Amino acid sequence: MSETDFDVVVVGAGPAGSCAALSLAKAGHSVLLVERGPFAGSKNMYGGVVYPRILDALIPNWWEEAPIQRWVTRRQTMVMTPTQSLTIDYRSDTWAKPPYNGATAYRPDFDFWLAGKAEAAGAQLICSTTVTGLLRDGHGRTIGVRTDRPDGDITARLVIACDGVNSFLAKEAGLYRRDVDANSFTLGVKETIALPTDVINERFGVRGREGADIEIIGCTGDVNGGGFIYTNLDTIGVGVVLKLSKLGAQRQRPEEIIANLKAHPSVAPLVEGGEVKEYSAHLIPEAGYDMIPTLAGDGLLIAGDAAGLCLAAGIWLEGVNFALASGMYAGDAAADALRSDDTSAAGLAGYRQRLERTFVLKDHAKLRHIPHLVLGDRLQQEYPQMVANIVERMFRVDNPRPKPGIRRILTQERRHAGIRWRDLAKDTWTAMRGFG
């Protein structure tokens, strides 16, 4: 292929690939999708609650036919010790039909039918190739990809970079900052255990095609993190998401951790006779809008994980959004820029600006001290205990003593836990101005 020249090269058919494939084919550009793996989606165990609505300006009605397993209708936040748990629960019943909020999927159901839509529209895909490196031309601008494949490398006048978190084409190109280091990652870790259909239905009080997501705190042990539950038809996911520095420094394994919160009283019950079909991990860019790269070189894009776009500390898991937003806004600022003849960073700042003006980076952006705030350990190893401490206390009947007040029992248990008042009002100020 090494005579083939296309107007841009999409490295990687995951979320973000084959929606910037997708944009530039539906443009009538001529576009190669590389995927690794035997078929888009093969090399991906990663299932979880995704959320397409960005989808509705590539896909018109997309969740007709996208391979959707539950529609999430039910949230719940649950703040655990090794004993209690607190949960707040929301459902609503307009998650249950068009716009629909989020839902759950096997990814890589999902990313193949999502590749299907790019080549449908006119991309071309080849799968089982494996980008080895940039072709650069003398002055150091990016002219197409080196591969393993016999007939060798491939020419294009642009390169879209979206080949997963900690991209050997973004390092290369250097793109990347120095300072990115084993704080800014975590180890997502999962199970998907099967269940039948209505023992799912009855145990998360759901029906049909109604889902739930359960988000949960304080559950990793000494390893800052936190936990997720999920449900598709007749399979539930049950996962942590851990600190790899944190998990660096101590011997207890992903496996032990899953376990432990399995056999907790609140989690029990759920995954009760249950089988495990799978056991996957994956490696998560944390640290949000502080470890985003420079996203664009010349003749070249990165986008989805490869540029950090992903929201999930611990307990808030947004990525495949920024993921098929980001792969779309890559493609209209290369379409943009193969118009123009200008595909250097300057020509392709356009990509950037898009993603400011929309919830990539303003959400990013906004959340930018949350991670920190999430995965600390004062919100992972002090709050926890101390918050189920205070609604016990409220709770519990302790006749014929008289029942304290809230400011009493608010007080002894910060007190309690050894948090400072100073300390406690910070936190409390990170999480109004990221969520306010």
The other form holds:
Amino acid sequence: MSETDFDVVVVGAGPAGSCAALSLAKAGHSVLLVERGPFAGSKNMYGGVVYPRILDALIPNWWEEAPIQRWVTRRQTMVMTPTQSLTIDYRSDTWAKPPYNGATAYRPDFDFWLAGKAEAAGAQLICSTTVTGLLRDGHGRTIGVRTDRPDGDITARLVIACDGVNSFLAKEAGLYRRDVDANSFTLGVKETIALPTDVINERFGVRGREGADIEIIGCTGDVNGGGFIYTNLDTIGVGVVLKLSKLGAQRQRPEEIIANLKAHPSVAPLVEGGEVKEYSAHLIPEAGYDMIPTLAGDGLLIAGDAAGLCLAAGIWLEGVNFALASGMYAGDAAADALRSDDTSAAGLAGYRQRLERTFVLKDHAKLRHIPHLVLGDRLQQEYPQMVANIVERMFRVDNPRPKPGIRRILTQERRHAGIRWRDLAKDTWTAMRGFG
Amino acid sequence: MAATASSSGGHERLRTGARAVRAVIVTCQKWVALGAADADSAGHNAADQRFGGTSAADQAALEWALRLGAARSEAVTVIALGPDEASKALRDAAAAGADRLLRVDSSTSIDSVDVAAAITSALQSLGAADVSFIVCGDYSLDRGSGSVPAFLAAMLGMAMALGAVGIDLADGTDVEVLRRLDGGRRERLRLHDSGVISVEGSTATLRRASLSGVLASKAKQIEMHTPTRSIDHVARATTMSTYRPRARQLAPPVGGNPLARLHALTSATHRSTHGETVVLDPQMAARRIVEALTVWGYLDGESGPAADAPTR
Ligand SMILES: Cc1cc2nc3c(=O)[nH]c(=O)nc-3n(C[C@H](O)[C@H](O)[C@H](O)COP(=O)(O)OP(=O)(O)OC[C@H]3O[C@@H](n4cnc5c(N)ncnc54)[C@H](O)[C@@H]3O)c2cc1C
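Mind pulling up the form predicted together with its partner chain next to the form predicted on its own we just looked at?
The next block holds the full complex; its first chain is the one shown before.
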């Protein structure tokens, strides 16, 4: 084997790539992990919460060493109109103890740590190296990758593309569906705002390493999307996720939408006095199950965002855990295929089977219609106002008038918002099927 | 006009007995941590290896060393002084084509004179009977004073051409160095077969390492050297501060024309009346320069360095 020939080359040292490399290195295979940034995680951003339980299989007691900022003990879902907000607030002591639930972490820390684990297990990592295309034999089978370095071809029995959303490699291999277009993606933008730790603790009602996670709907004006606020030790992440097609049509700037969110009376007291340290943006594959491409080709697997596996279903924005899991299963399936010396698409079928047997495709299949529902006009533009008005009237004390009946309020506010019974029933049914 | 700078045949020219080792080009790289250092559990302040690197000048120096090595068919040795994180700079250099890597174990915050002494002792430990050229960057990522190459030349008794803005390698025997002088002037120095050169970052862009170079660099051996040399005899800085020219009190210019007053105040249109051409040996020349600067008001007689003390 020459020094540029490996069992497997993994493209992209994000969560998916590092887990794939880690699982293969543990199985004793020669693995090269190629990352375009100067170090793993250097080019990566997200909202801020990871759910790393899937790492139990690869890194026992990962919580003892993972570079975690805070453990999420408080989860809030907020429905917002320009002047109102309704919050459901849940807090749990259990989430503050091993094995924990969600955690906030900076990606340049988390991804760097995880890639280090892959290296420690025997994978080779090279950074500042961009993969520019696939190497294929006369039958179209992938036999390696080309990089932007001099003499930069790497041959391998198998390539795993973990190069993130809008994967050029998956596209080049013709694995993406034809109907995937701008409507399948959202743009996520985030400000990282510095505040003293004790100020964050006080404002978000947390202590020590406890953290809060707030998901918001109805905060993005005419551009359909959602918002979030996450706490780190001495910064908070405030961001929005915006439907690309609407953003273009409305000719609005994403930073204006964040500015509006920060100025909202329910958010302003949380961010007041903070200093913006960073502004970042990234695409999100938002269409869920309906955009998932063919997952294997001859000599090629795709995992993580490259395979559209991010789960964006309103109250859940989970991509990292889906990337960790799909990367790990891709690594496991690749190890099986190498063992049986069949890295054709058929020999790699075990990958999809693993995803189907586990939460990765089970959750996606179940929540298949939720992304469309959540980003639809009714849930974005009409329901938040209706819900806020209902709650406002329920809690308003309008003496000497007596309290109105809740059924009457519901009927009046539905009519006032212009929502037809038929649509409400349909949306409720979709939500029940997905979340139920 | 090209002047020839030659080795002073030196008191400390590297000679390690009769053992003849092939000539080597040496380049010195300073790895600088940019991120905040985190104290680890042992209380050691480990610099974050993600945020740090070498200056554009150090990278240009490496490029010139590699070109020189190719032109002269000589091996290129890279020396980095610093903690373990400095190995990153060495591996990057190996990926680009350097042959031998040496790390001098040290803190990066020591005086230039100690850096030069440590490098000199490292060169002796290499067993190199003859170092042909030493190429350094003109500044490090933390700016520095650019004085290490001059100390190296003095300690090794080699000729020097510092602050290069251009280099002509020709066949690698006679290396021509274009230096920037004050007042937009240039000086061209020819180094015959050996010398210490420091280069500005703009002189060359470091080649992109090949893929096999990067892969091979990961397993490349890094030799370690712990400096032993004592350098008690060299004058040391006792205080370090940012240089600020002394303020001079001027009488307010008179006259009705604001522009003329401005000219008078800034001397913008006046030719300098200072300047003289003298031929003196180096010690006398240094003495004369300090005297002249003091008379012209650029040096404060009290806080400035004494005319006969070695200056840094
Ligand atoms: C604003 C926003 C908020 C989000 N919030 C959350 C959240 O709170 N929780 C959550 O779980 N998920 C969240 N996500 C989703 C999550 O970030 C992704 O699902 C996850 O990062 C996918 O991991 P990955 O490894 O597949 O891809 P990535 O993390 O994108 O990693 C891809 C890697 O490949 C490298 N790469 C790309 N192309 C090449 C190439 N040609 N050559 C070499 N290297 C290459 C990249 O530099 C990168 O390191 C959010 C996303 C966004 C944009």
